[in-house]
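Read the single chain below, which is given as structure tokens and is the form predicted alone.
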Amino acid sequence: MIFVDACFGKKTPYTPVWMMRQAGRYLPEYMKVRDEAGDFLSLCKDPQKACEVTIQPVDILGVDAAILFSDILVVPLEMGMKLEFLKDEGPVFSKPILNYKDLDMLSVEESAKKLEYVYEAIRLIRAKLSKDKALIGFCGAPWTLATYMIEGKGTKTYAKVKKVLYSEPDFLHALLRKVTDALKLYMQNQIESGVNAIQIFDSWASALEESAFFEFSWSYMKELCDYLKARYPHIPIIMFPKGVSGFLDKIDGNFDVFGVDWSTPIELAKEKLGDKYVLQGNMEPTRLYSKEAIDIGVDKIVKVMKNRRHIFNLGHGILPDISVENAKYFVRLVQERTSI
């Protein structure tokens, strides 16, 4: 698999491309399975529609890799917690995590087991996905699902969140515990089930500072890796914390990919992680607007990373409002631009 070989850093004959959020509402081949379900919930739970798009942005765009079409929340759900996607509002979680009552009211091994249907739709996928195409299972890093846990929602301030880290760390560091040693479970039975490769999506690292990330982010996403590589050394792991470029000097763990979102320079990443790690990203997402905008995104990504270990991607996930013909566009640019 060419996505697999350049996880590992291995020569391959162009720089493989995927988006994040490939499998989306941008896609009117998408909708129409949403629609069918009913709701984003029961799609993530029906494995037979969620192997059917997981597989449609392959087959349209002609990307290198699928993503396991799923939630980061789902572990949370499965934990215990009541989630509802509401209109405007996006996913909520009713009764947030307030105390170690709430906390101990969480499952960590019945978490693993209700996400059945998460690891039969990864049977099913990859049952039906080209043999040289990978697929790419994930989960939200500790912090950012703990986060939706104490806030109950998204949120632009991390208040509540922020208030549990400074005033009572021991409470966040269990309930940051609880929630990672459910997330090995869970990507270990993803990679049993199938998946080629693992990310982990840190969204909300950029509401740390240097201290706080490595203490409350990093060091349990690192845990998590040392787990799963011990395990399953054939399987590259992809750490994407966004927003933390003052931070790279500092970066270390035992993964083989690091994902770039597009705030951070590609040069810097470079500079200061490319002998590293394989690095993934990181054009602006906006750019997929104008065909022109993406042919200037293109080139400096590829000649800043000519001759580098790299995989093409977005710095962050596509947006719903752009067209296919422009994703599409995007994907044999990247392909073409980079065959030796």
Ligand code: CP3
The other form holds:
Amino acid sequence: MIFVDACFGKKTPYTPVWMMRQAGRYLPEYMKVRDEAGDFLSLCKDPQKACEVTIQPVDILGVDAAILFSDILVVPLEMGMKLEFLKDEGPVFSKPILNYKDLDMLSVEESAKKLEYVYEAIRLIRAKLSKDKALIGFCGAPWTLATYMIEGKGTKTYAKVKKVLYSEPDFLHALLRKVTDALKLYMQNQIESGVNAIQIFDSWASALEESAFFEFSWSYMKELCDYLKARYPHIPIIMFPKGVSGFLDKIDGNFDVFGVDWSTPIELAKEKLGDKYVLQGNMEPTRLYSKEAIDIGVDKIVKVMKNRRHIFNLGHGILPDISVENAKYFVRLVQERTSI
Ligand code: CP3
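To test you: the structure above is the form predicted alone. What is the structure of the form predicted together with the named molecule?
Then the entire complex follows, led off by the chain already shown.
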């Protein structure tokens, strides 16, 4: 698999490419299956349909890897929280985790078992997906999940979770410990079910100052890597902490690929981390609105990364109103421009 080879820094005939959120609303084929399922969560819980939408972007766009169709929030859901996806608000947990009593209600072993629909989807996808295409499994970073669990929904200020961080750090650590333990089992089960690589999404890393990032987020992400690498050294791990361009000097750990978000100049990531890790990224996702903007965006990254250890991707997820034609154009352009 060219994708897995690239994750381990081996030479490949071209730079493999995929897009975060590649299975999603910009594809009419996705909307059809989601509407059949009823809603987003029902789609996540239906292995047949999750399999179908996972493979759609591989067939339609020709990307080099599929990413499991699911969501990072199914873990807190199956740990025992009530989750809804509301039309204008996005994900909402109606009863956030506020104290040790709430924390005690959350299950670890039980949640890993309840996520069986994810493992079944993985088995179906791996049986159906072409042998040369990788399947990427994923989870949210403990910090990003804990943020949702305490805030109850997306936030601009992170006021609730940061109040906890600075006034009750032991409580936050207890929550992070529990989530990390659940993620170890969940990732282990995803790997045993057949994923070829995993990505850990730390979307809210950008909310933290340096010392807090390393104490409350990165340490738990690293612990998860150590746990998985001790058992599955052949499965590449991609870390995607968003918004940490100021701390690249201090990034280290037992993983293979560093996902560069679009706000970090790729030259900077190359200088600081390019010798230690394969880099993934990082075209600004809204460049997909225009072919000219795609040409310029791809050209720049190719110039910096050509023949270097690199996986092409956007610097965050594709937006729902991007045209399929432009998404296809991007994928083909990367594959052509990087061919040896
Ligand atoms: O294609 C893929 O990348 C795989 C599937 C995937 C989804 N979510 C599907 C999804 C992945 C990897 C995620 C990760 C995820 N989910 C993250 C981390 C990545 C990031 O974007 O920073 C986060 C923070 C979430 C939480 C989440 N899920 C939010 C905030 C939302 C609402 C925002 C939105 O785009 O509507 C979701 C819903 C969601 N997850 C959708 C999809 C395709 C849209 C649901 C729909 O069909 O309406």
